[in-house]
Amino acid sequence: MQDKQYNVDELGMPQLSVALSKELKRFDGRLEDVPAWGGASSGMGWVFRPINTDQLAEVFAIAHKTDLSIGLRGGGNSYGDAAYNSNGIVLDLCRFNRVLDWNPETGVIRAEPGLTIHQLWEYTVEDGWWPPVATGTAKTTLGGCAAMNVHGKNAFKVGPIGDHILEFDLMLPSGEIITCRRNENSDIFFAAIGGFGMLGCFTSITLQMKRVYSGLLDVVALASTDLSVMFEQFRALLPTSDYLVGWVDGVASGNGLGRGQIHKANYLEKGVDPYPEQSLRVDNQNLGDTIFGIVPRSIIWQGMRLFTNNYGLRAANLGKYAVSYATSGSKIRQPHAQFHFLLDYVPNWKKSYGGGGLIQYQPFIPRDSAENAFKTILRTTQRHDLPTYLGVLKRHRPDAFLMTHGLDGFSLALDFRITQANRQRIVRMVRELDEIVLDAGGRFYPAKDSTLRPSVATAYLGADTIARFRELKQRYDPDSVLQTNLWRRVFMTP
């Protein structure tokens, strides 16, 4: 986790010649402070927003000419430093977002990397297709999802998004574009997906969507009196679930350690929804601007500030668990978008954490050791008086990608509020958590990381895997043009 950096003097930006500075500005390069999504760190860089492959190639040419590195940025939803590049160029792909081809009969879509998950599902849902993997926010981009090989609440059943990508076009730092499939340029296919943007820039991605016969899901909510009960519920429900996710109370202790609530969801079979044309309408999926038609969602984060502290958190979690317990077993039919995109339910909710922002720590641990390891992690955070403000449990399966975080096991995502007073305490605590995870055979996830060290990355990925990735990078990016703060922090130095 890095300290925030705010101005050119603090950052020590390279002193470019007047001519090169003018060149950067001529191509609409803008010097900006680029934040991590969690707001706990940021870095100053020259930001470019290309709209096509010609402009993308021009930026790579500028990087070679100015001797500046390039970091790729999609929706900017990585919690840490994976999507900014201090002292260099940041390629923001949000305007590179067209749908290039769509087949409503087969559900195969080809799109540019800046297309968001929100834009994706809005384009396809009325034809009866939904993203095969959906993140907790719909603001992630297709390119960012591929680069981080994101997972959803159905990871145990369908794997990460890479398992549904049929092919992609990748622009190398040389400006050359190559097409990659499982049987063509397969080494790059399995390394660029999950390769956090260090081998090239996606220029198009072809994805197989999921056929759905209703815009609704059958959702069941169940209370879990402690973490052991939640694991038992997961094991019992997995065979009959399309989605499964658990909320974990990070402050409950003793006999209630890890208590919380599970949500199980299933697709409706064909013919069950009597009015699929209505439930699949875009208007019937979106969250809307108000709660109960009265309270604007845009102001809710201000009220949440009362609970984003250790005392308020206890009250909020106690109330949430009490409601969960009282309504355990309740069943509803919920639109896909409302079930999936809880992080979008309250706009700007992260502002409630204050100016220091937040980080997320998400370990992935094999199924046989996950329960005990997660209990130890929760007890450790409580011992340090640094409880997680949000805990989310998911089940996963292995995948074939080179730099994978996937395994046959579970993940527990933990949000931590950052303040000037606790920043170093959290760093010290995370060092302890790292050892718990490694001792349990666990792995980590770059999209959520702010604290990973080279030694920890080598311990879970293996020296051979990292060497293989560096070999590919040397072959396709010999001048190391593609860099981010994450890359330099964790992987750049052997």
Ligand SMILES: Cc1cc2nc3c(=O)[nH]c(=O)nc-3n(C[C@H](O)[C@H](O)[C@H](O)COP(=O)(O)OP(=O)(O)OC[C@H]3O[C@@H](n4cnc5c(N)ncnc54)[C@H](O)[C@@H]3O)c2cc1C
Second form
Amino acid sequence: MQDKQYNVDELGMPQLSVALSKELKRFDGRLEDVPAWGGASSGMGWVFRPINTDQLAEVFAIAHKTDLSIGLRGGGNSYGDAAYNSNGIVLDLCRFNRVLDWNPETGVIRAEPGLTIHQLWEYTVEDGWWPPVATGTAKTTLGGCAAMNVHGKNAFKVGPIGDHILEFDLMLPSGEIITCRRNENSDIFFAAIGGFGMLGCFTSITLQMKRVYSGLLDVVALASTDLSVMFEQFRALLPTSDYLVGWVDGVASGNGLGRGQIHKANYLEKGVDPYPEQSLRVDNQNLGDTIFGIVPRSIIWQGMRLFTNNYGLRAANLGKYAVSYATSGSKIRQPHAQFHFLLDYVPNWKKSYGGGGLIQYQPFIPRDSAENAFKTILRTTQRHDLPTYLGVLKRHRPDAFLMTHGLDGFSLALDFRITQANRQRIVRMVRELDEIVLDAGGRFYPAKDSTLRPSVATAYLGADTIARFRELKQRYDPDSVLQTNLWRRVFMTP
Ligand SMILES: Cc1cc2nc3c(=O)[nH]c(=O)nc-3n(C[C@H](O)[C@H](O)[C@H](O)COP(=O)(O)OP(=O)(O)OC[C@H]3O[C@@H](n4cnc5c(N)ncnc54)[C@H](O)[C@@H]3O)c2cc1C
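Starting from the form predicted alone, produce the coordinates for the form predicted in complex with the named molecule.
Okay, now the whole complex, with that chain kicking things off.
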């Protein structure tokens, strides 16, 4: 993996025209090796970082002039190749991130697409509003979240983020901006949300936030002795939970297959927190820079390296499970940010996976077939001696978006460490997993994907759905300006 940045002048731009080189310099365009978040792949592209719609429109004009394609990028937190565009332009929208309108009475916020979930909650929490859907990292942007229609640990109750988007403005590759709501330009509303940036670029998003009466959540942790128990616990607890998530130990086998721990969290009702102004303060949401007041969080990933091999993983999971078993039933009050963004509190944790990086595989499987399918998946990974380093179970509900991965069922996110030696073995194993998922009526999630093949995408989405999406793309992006590696790999070729 390279992460070197090249200056336009240094490269001499052998493959680009003089006209384009001038344009690139005017916008501070740089040739960069743009990585997948998981670090297992990357693509060289010309990166622009526009700050407003005028600059955005100009980059679209450059693309038309030069026949280069454009891939959109938010925070770059997609695990695979969804947010880079080899040999083309990458429009990195992180600097296009102002809040345009905020109403603390109604909780409706309108913002530019580069606003991160972190910036969003910091802006609204002291007024008593929290994002309706929060991803496991707060480094994601509103645009990236809408384009993937992300879900949180409350997906079973509130659906994906698209269910909370009231309207958005979308810049088409022609430079025209259209406003979309459920009842205005509704076909594109339901296709651009979850359409992984292939129909246009969100230039503003209007979101309904969730009212909260405290900065704290009531959190209960329970041990699950195997996957069947975890499923039973999920079924029993869903009706009374605001959030529910399970950690699955990927190395436990036999009677302990799929054992782990679940966390159930609930909002505090109005009046329960005696000091809501205090608990809602931004300062009281974030963790300090050290753990136990001594160990800087920034160095923890180095210690984690000891456990990112199959032996270390066994020891770490055993320890984690033993603690969760011993403390099962424990209750704490935890700030929202600490509950949701635990992974962000160990900076650079993914570096502990080593230079080959990681990929994630997150199948979504219908309610009735999920338990058996996930057991078969776990057994398959163990048979290949390629156990998951992190398994996370969530419950979901169906939604109305065209390219949806949502369904009435469960998802199991599985992280796999990639090395030179195991790369091809992982790919072969994933082919087997795909069959298990398809047989169980499951779906896949482009935000996490690195391995999906066109035939598998057609099998889970249906040829009609893909044809409908291509029709919309042909209408709104007739020159196929918007492309990413994911699009070319999975969907571009009929
Ligand atoms: C540690 C970690 C935890 C995660 N937890 C969750 C989770 O709990 N739930 C979940 O659903 N996902 C989760 N994800 C995945 C992540 O939420 C998605 O990949 C999300 O799309 C990333 O947002 P981003 O801003 O980084 O977008 P990017 O990864 O940069 O881009 C995502 C997609 O959006 C498109 N895009 C970006 N900006 C725009 C725009 N303005 N207009 C149109 N298209 C655009 C890109 O082309 C790309 O296809 C997690 C990822 C990580 C690394």
